[in-house]
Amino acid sequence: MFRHYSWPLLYLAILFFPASIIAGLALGGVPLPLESLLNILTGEQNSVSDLIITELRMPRVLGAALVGGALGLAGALAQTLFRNPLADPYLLGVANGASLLVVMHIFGWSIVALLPISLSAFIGGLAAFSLVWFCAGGRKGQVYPLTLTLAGVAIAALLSALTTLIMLLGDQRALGPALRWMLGSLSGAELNQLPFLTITLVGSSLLAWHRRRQLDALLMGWNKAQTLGVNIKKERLLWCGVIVLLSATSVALAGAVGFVGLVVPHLTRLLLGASHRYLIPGSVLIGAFLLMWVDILCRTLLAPEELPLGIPMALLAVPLLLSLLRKHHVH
């Protein structure tokens, strides 16, 4: 639609990025006047308002931007690698594995309860992917998109069933926090949790940009890409690892936020085209914008109560996705 204006649109998005951050800091259950916000950001202390900004909203806004960008990039990579327009970062069972260990942590099961919750999510995501890779034939080096997808769906269903079983058998007082985490929430985000996800997102983005030609070749299929000199085994393992790393670190911070990685790449292609020259930065920026504004909705719609990220995300994403599928006949 706007593919002739790809770079101007990206530059415009970068320029409006600070405005979205300021909106995220100002809006919430307790709206802050812009003047007070600017005073706090320029170093003038204002007791309660200062606490709201620095301790509560700043980690949420920055966390939403990082998680949205990471899931957007992971979704774009997954759809390219598997040549499946309905693929998302959780296709490899990462979210389900992370959810299982986090629910075990919340309910105080075994040694998992002794670990930090973010570390539990990360270990669970990586373990789930390892199991999917093994079941798909990764040990023998014979991994194909269809088998990997089917293995991911099967393992995800198994892990989801185990998670539900733990929630049924565990202390019902912990059921609320477990459900909120599984639907996604940034309410517990802290600034000291952000550096690792920041490094992961920046490093993955730079790597994807550096190898954008190989990613463009993968769009033609693994066999055709191989005839162009692309090392399929290397690319497959590399990008699966990047997808898992981005997904696991995102889930560890914000819980299992659905639909971001599925919808964002489609929006980016619609606006900027399928070339990874634009798809990589576009997916990161659009994902960041989307989740920042969804988090603002979560904080303001039912204030002082707060919605999990998954509810407004689904309400926004499902009609959009169905519209894209109907308009462009995605198969």
Given for the second form:
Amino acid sequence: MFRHYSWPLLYLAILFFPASIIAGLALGGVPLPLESLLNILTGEQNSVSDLIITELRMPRVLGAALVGGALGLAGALAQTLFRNPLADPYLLGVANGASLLVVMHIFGWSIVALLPISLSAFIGGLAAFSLVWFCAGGRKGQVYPLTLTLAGVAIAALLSALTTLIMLLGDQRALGPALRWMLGSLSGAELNQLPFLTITLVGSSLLAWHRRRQLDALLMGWNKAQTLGVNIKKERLLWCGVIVLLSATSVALAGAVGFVGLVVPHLTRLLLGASHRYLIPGSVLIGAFLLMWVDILCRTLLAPEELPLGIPMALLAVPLLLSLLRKHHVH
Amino acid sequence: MCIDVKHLTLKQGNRVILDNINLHIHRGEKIGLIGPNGSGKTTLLKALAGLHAPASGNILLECQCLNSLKPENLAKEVSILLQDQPVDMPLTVRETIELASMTHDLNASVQPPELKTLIDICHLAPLINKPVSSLSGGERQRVFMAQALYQAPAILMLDEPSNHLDVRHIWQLLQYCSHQVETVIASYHDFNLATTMCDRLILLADHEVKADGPPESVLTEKNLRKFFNIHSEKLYDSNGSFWIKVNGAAA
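Could the form predicted together with its partner chain be shown next, to go alongside the form predicted alone?
In what comes next, the whole complex appears, and the chain from above leads the way.
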């Protein structure tokens, strides 16, 4: 019902973005009055509040926006590429690969323990995708949505089993940090981790925008898209690469936050329409908004304790997925 | 734009569909592919559109090997209406048809038809802002036919274009396609439709081209009995046009 107002809604979302950032900086275990927040942002110093804003909340808020935007975009691209409304960016094995190497790092296994946790996650994600691509017939150039999906599910199951085995055999004191990472958290985010994700998100968004008509054509299926001149071999490798890069950099920063990539594209289509000229900017903005507010909820609901991001995300995802199920039953 | 098919063999896995066929399609021809189910009509059309790789042999488009053409260049010359249309296409009718403008070449000698004209011809005006996924089979067929025409191809391929369409739309749309596009290659199950729309029929059966020529020479009672297992007769009107009357299945 909102599709006639797609562009005005997008402009409104952009206008409200600064408000969400300010809310993210102000709200938390230690609430900061708006006045002191504005003083800090305009350069006046207050040592304790300054530390909270610049060292703790600013990286979290910006990290939430970037991760939410990246996973939202990756989810939209995955659902287009696979023509599957249940596809999410982790379908290509990234989250499971990242989780395996992070768990190896946390439990002190081999050389992985020497790498920074975010680098372990990134390498694990990329390695898992390489395995999925190989198993799906990537070397022969015979990759199809179904083969990629099946290979992704199979490799994810394998990596998940290995991860669980390491957790069972390892020091149980490390179990808490490992589970917390796997459910997703921005508590460890630092400003110096953000530039790479920013470049990845901006670059991917511009590329997707530039090729939005090819993406629209892919909605008809790979064969039909090819009849309109879409180079399928090039597009599938390109978008798999973009999805994996967006997912791996997000997972490296925030852990394996689930459901963002699944839910955000559906919300975007509902509000703005299915064409990629709305889906691309919409998924980035709605993903950013969603994760920023979920992060605020995580650190305020049970303050001073903090919920992992994955728990409220799963609770939000359930009603949406059930309504999708109901819509398909009706059809 | 002409097509040369040389010693073409098409397979589906290990199963041979068409074996060592040779064809020459001249510019301006209106060709009908006929044959029993499984004779390779759809596979041949897909191969001519670059969607099905040959097991052996060559397909040449204006003396250029089809496999060497980039998809974006092939799409400027050839468009195809496939038999099965995507049922879950979430874009609107207008957005779906407009996708074909990706292939438009501003320097081409043949300019695409006006979008409004196509929408009117295909009776899509009341449906223009509806998602394609909400349409009936016949409505979807018209959308994708409009999209194929909006590509402004030199060669239009239609795989069973009468699928899901009512009588009015079949005649109107197929005649429009014939007038609008220089070369049309379409597969038919309806012999009388094929006779009216085509000046040349190609009969495919038993992995081969069994007959190739004007409809009268291809649709003989002997061929229809042998390859379709039906008894038939030709009935002529005062203008010399004929149609096929099917009298029943052959024993």
